[in-house]
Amino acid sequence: MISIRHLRKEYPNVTPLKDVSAEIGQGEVISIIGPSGTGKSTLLRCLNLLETPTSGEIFIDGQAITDPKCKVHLLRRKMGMVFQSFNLFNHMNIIENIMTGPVSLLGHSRQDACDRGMELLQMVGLRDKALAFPDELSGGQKQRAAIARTLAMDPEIVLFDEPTSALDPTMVGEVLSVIRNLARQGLTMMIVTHEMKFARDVSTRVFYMDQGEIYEDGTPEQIFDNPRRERTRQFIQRLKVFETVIDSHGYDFIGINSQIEQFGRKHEMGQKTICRMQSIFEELCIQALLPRMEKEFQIHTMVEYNEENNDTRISIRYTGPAFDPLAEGDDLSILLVKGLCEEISYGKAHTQPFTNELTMKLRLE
């Protein structure tokens, strides 16, 4: 139903979409997740040309809406959009908001549009609010009315741009319930959301967006239980991440040590944990690895901290010939590191240009 090919969107100071490609079939429910500023909403706005793509192609039912000859207004009728800010007409009551599109754009009679509007208000639980004005409704009620207004145009595709982000937490559930019901009806939907449990429950597929692309695409089970890529895993597990790279023998050890301490304090990690991270960095990177590095090398250290359970894991990846410091390194340094870790292992790195990897789980305080 939707084909996206090498979509790119540039603004003067930022490029939120660098290269996005995807195929979306009829009846699929796609949740789009990812950090703020990674192009999720921009992608939706490009799909119905509220934003004009810089380059790339978008096909709806085989028709290229990015073709200048395309009659965009006709294709837009197939695609409804629900915004985070509702966008209801405040000078009209709710049933008038819903009737306006079908009467003025689809040529329906006012009576038919009213009858259909009342059916939709019944479906979203707002039939008794038909004559109310938007200012008389709660945020959750406004968003449900906005969904009813979108459905009144009988779209084949509905785009939801963070439909709960402007709502009080107590109102989120009522809107998500309506969207769940629509998903059961087989409507094709794309939903930008920060509600992870909802995305898992309602979706047939999940797009994780990062770095200006669909970084990972998979079933909810794959994305949430077994993500294949590192940034996806970090986002799903809500990990706080610190990274640093040593690529010269004259690197600033004191500066990196200070950065580790700042990272720990920022995330309210205990002082013992901060000291353990610094000790592991010193004993492994400085004492065990650095003396073996040749002229050109990289040692990449990454700390991942889970605030929910205080789980702290460290990985150290490095270039060069295979070298297992746990078996071949300085006995005293390795003994100190093992005493600070609950788990520690060596293996082959799977991320270029690194060839070796140490992974550790710190002991809890």
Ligand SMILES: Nc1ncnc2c1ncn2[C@@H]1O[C@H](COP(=O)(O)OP(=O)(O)O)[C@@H](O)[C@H]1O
Contents of the next structure:
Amino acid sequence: MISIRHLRKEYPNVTPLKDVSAEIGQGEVISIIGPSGTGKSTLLRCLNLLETPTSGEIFIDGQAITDPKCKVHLLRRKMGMVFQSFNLFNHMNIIENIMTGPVSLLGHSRQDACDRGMELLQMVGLRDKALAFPDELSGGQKQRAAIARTLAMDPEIVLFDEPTSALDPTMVGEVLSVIRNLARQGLTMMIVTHEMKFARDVSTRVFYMDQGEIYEDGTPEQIFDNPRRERTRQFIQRLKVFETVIDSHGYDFIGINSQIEQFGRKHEMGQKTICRMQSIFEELCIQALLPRMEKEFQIHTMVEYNEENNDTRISIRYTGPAFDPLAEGDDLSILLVKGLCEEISYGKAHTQPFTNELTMKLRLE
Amino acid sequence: MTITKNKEGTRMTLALEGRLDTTTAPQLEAEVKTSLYDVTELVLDLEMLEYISSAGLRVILAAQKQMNKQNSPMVVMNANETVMEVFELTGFTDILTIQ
Ligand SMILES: Nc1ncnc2c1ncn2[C@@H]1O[C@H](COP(=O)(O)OP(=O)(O)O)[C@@H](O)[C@H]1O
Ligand SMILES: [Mg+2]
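Would you generate the structure of this protein in the form predicted in complex with the named molecule, following the form predicted on its own above?
Below, the chain from earlier opens the complete complex, with every other chain and molecule after it.
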């Protein structure tokens, strides 16, 4: 139904979409998740041509909407969009807000538009607010009215851009339950959301967007329970991440140590844990690995901290021939490192340009 | 790291303040190499020491060996929890006299 091929969108200063491809079938409910600024809104805006893609193609029902000859108003008829900020006309009451599109754009009679509008208001639980004005409604009610207005255009596809982000938390549920209902009715939808539980329940597929692409695409179970890629996992588990790279013998030891300390302080990890992280870094990177590194090298250290259970994992990836410091390193350093970790292991790295990887879990008490 | 040296006759106290790590261990190493020859009792006061790495441990071990050779006692005092943990994990609690 929707086919996105090598979509790219550049702005003067950023390129939020580098290379996005996806196939979306009829009746699918796609949740789009990811950190802010990763092009989720830009993708939706490209889909309904509020933005012109820099390159790539989008097909809807086999028709290339990125073709300049494409009739924008025909496309808009197939596709509805619900925004974070409701976008109701404040000078019209709710039923007029809903009727205006079908009457002026689809040529429906006022009577038909009104009947259908009342049905939709019934469906979103706002029948008795038909004559109210937007500013008499709560945020949740306004968003439900905005959904009804979008549906009044009989779209085949509805795009939602963070439909609950502007709402008071107490009103999120009522809007989500309306969207859940639409999913059950088989409407094709793409929903940018930060509501993870909702995304898991309602979606047929989840897109995790990051780094200018659909970084990982899978069923809700895959994405939420078994993410395959690192950044997806960090996002899903809400990990706090610290990274540093050493690529010269003139590295800044004191600077890195104080960065580790700042990271630990910021997330209230405690002085003991901070010292342990610094020990691991010093014993492995500086004492064990650095002296063996030759001209061109990289040692990449990453700390991932889970605020919910205090899990602290460290991975150290490095270039060069296979070398396991746990087996071949200096006794004192390794004794210390092993004592500070609950688990530690060495293996091959799977990310370029690294060849070796040490992963460990810090001891907690 | 700051090293404060206090000598009363042949009894010497070295009070260490800050971090004893890869970059600062050579400072202590220099002290150990030059000042221990006539010392009959060495005290390492670690009250103000915040952190110690294997590089620091090696220097402390060298000092202990030197004092052993001179048949003179060396005592480590006032180590905080973090530093004590490092001593324990590396078996230094068995090698050093810790008070
Ligand atoms: N009209 C625009 N002009 C310039 N930059 C923009 C424009 N719209 C979005 N951006 C930039 O593109 C990036 C992606 O934005 P957006 O799609 O809104 O991300 P998300 O919805 O994932 O938070 C951001 O860095 C944003 O500042
Ligand atoms: Mg957005």
